[in-house]
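This document opens with one chain alone, in structure tokens, the form predicted on its own.
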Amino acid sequence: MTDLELMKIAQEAREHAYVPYSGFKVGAALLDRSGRVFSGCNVENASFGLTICAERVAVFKAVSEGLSQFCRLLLTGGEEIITPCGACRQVLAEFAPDLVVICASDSGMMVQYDLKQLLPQSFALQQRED
């Protein structure tokens, strides 16, 4: 699947965002190694700590369907380039420490990162087992 196809899926997901407090819609498209794509949007809550980001929605959808081997994530927040928050970076690292993260704007600008660049010292399963 191309990054442009992932972008379209993320943009469509962003349209479903529930953002009555910030008004800032975010969409994500997460590609599994098997080729399946899981989309997500941010969902806000009046109790702000219960708000969930688009990336985690996509990860949790995939895991709930038995998949957890991810290779690419495309994230879009509209006209500006955004990156995953710290909580999302850690959740992504739990399942895909070698994930490629593409941060895209609606104008087509894309910046690509390795998740390890965004979160170089994640909590990892092997660290917890030591």
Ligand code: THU
Contents of the next structure:
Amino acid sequence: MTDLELMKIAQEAREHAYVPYSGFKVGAALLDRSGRVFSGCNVENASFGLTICAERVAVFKAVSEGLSQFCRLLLTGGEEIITPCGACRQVLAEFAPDLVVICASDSGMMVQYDLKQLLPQSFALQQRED
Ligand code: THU
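One more: the block was the form predicted on its own; return the form predicted in complex with tetrahydrodeoxyuridine (THU).
In what comes next, the whole complex appears, and the chain from above leads the way.
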């Protein structure tokens, strides 16, 4: 799966963004080690705090289908290069601390980060057995 293919999937998801309040559409494409890709778009709500970002939609879709070994995330805000918000960084780190994050614009610009650069010293709990 190339970054250009991920970009196309993220752009298609971005078209579905529900953004009556901000007008700012975001699309994401999350690649799992199995080769499957999960897309996401932002979904806003009149109760603003309930808005969910494109990245978290993609993560939760994947986890709900039993996959959580993520290797690559491509994120696009259309003409704008954006990086994941802090909440999404923490959610991504839960499953994929070694994730590669590509921030891409429609004009073809791509900037690549390691999630560890974006969220150094992320919070984690020791996994416990109940
Ligand atoms: N947004 C995302 O989808 N991902 C981010 O990482 C940053 C922000 C969305 C949330 C909201 O719908 C809009 O962008 C403006 O904040």
